[in-house]
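Heads up, the chain below is alone and in the form predicted on its own; it's given as structure tokens.
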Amino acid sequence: MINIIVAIAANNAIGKDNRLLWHISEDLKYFRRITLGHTVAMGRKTFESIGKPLPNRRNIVISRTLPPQDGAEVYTSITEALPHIQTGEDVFIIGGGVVYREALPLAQKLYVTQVGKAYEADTFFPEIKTAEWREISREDFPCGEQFPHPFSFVVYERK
């Protein structure tokens, strides 16, 4: 099953200059808990910003220019990667903006950290259309241990 996991600011911002816009330790732990033991798929810029394959996960990188990588499979598109994904295998799309836009029509679930603040950004997540998605769970936080703004972990399922 194709899933998307993303943290989105109030204005749909997700990044600037190939970097995250915030540091929410609870979100990083959530990301790890949800994706551990599964396949993660990402674009080249996301892979380069992480700097290495994520441990204890199958790593797929979507790129037309990246050479083969130790610990990661490289495909030119999500469409090219799909035949290499086992039926029933959970795949988590983890960024960036171009890969999210390509994967959104294919996704069955969205794992969204909604950050209650708008940020200046150069990369945005597409609008989540309520006609296509229904919220199936939500966990709200007034702030993080070291993050002063509210955020929520929200899971959507395609209608």
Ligand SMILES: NC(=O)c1ccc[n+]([C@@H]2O[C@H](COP(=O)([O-])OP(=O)(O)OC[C@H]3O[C@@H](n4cnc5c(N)ncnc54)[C@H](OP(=O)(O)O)[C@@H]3O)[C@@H](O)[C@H]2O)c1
Given for the second form:
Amino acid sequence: MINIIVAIAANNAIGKDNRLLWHISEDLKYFRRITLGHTVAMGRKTFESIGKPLPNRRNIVISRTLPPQDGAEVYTSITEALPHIQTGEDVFIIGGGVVYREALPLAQKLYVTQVGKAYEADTFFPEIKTAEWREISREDFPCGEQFPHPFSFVVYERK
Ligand SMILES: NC(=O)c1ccc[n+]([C@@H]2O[C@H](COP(=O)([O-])OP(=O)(O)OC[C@H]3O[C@@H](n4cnc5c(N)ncnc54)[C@H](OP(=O)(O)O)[C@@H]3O)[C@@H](O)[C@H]2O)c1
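Can you swap the form predicted on its own for the form predicted in complex with this ligand?
The next block holds the full complex; its first chain is the one shown before.
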């Protein structure tokens, strides 16, 4: 099954200058808990911004320019990667903007961290249309241990 996991600001912003816009340690722990033991797929720029393959996960990178990598499989598109996914394998698309846009029509579930603040950005997540997605769980937090704004972990399933 194809899942998307993403943290989205109030204005749909997700990144700037190939970096995340915030540091929410609770969200990093949530990301790890949800993706651990599964497959993660990402664009070349997100792979470069993380800097190394994510441990204890099968790593797939989408790129037309990246040479073969230790610890990550490189495919030239999501469509080229799909035949290499086993039946029953959970794939988490972990960004960035280009890959989210391509994967959204293919995804069955969205794990969205809603960040309750708008940010100046150069990368945005596409609109999550309520006609297409049903919210199936939500956890709201007034702030993080070191993050002063509200955020929520929301899971959507395709209708
Ligand atoms: N908030 C979040 O949850 C979150 C999560 C992840 C990333 N981000 C942010 O998102 C930003 C990066 O996103 P981005 O949109 O700039 O880049 P990206 O999606 O990470 O990577 C784009 C690159 O992926 C490759 N690619 C993507 N689709 C392809 C396709 N169909 N065919 C061939 N290659 C394809 C291309 O690489 P080549 O040029 O090598 O061909 C393309 O340049 C950063 O700011 C990052 O911090 C945010």
